[in-house]
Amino acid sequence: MKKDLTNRWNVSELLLSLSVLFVLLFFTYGIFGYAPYIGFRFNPPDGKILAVYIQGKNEPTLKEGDVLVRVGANSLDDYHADNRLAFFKGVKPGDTINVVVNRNGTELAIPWVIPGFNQLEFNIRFFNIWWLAYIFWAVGFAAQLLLRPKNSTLRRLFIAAFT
């Protein structure tokens, strides 16, 4: 009887290393599928302009080192204070959101196209740190299948530290 009762436990760990597994993925889902491609990464903290991935079509349009001051009917102030509030949300591929900038002193008011998928925008989001955290899972779930403690009370110490 007291072999079931391990048994148990041990699907229940499995389980909760699965379950981490899909959080991992829902995140992953998340930046490739979801986040929008903008067409142009910036700093939140400052609304500095990091990047540029595509060239608006119309002038001016945006530049490197620009800084953020509305999107829409957002400012960096409402960004910043409301931490649920999101710049892009909803937006689809050829929408056009009015953006206010400050260049060099100078607000400027660009109507910016939301470009949609692009390869670049791609590559940035994919040679990024996100798979480390599938590594740590792996190292974790190996570790939870292949060093499993025979206390119970040891058992789920060290699950409970790599999970």
Given for the second form:
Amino acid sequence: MKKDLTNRWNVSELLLSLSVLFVLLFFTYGIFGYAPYIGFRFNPPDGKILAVYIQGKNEPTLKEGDVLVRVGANSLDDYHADNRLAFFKGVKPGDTINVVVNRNGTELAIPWVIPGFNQLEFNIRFFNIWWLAYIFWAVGFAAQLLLRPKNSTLRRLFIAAFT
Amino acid sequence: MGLWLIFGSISAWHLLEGAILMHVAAWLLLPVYLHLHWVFPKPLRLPQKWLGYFFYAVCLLLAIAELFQIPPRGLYALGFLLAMAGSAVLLGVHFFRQPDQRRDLALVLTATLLVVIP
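Form predicted on its own already given; the form predicted in complex with the partner chain follows:
Expanding to the full complex; the earlier chain stays at the top.
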């Protein structure tokens, strides 16, 4: 009876770690495959454009140091107020989005063409901290498989690593 | 920490509920990390057991509130900072009050540095 309970607990632990791995994989796809490649990067707290990966063909175009005021119909304040509001949700390569920026105190409206996948933007995403999530998952999983005795402290350890 | 990191990695886009989930994960990390560092490597004395349950309940409520975007925007960062700073303080307490556990603590510190430094 006790062995049955232990086995069931082991199976549920394994399911937990596999579920966490599934979530990690899903969001990794989100980072690389779902989030649109918009051709520039901005600092979310203040809207400052940190890098422009693809230069727009027409003037005016976005420049590093510009501060986002509005993207399409949504202002930076709207973006800050609602964590579900995405500036670029559903945009496709070739779509034109009206981006309003503040450059040296002057507001400029820029028709920004979404470039789609580009190597520079991919590299910035790739060489980032997302992979640390897998390190923590692996540590938790290894603790689950290898460390004994399997007590509540050990369970807290791998839950902490997963969460 | 794994989930918090992956949610945080996509949070700037506000896609797939990433920003909200990052806030939720930060509040869930807080009691889990403090509890882990309270009992590891050897449990410290808890004055009242209900305090632990109460703390878990408060953090859980904050995590649920984050789903509805009720707490102030940056409050989750405080939860995360408390989790990290609180864990460091608790490890320090273990170090000074449980000299026999210093070897285990050195292992934890080494593992942490290996992950954090890169």
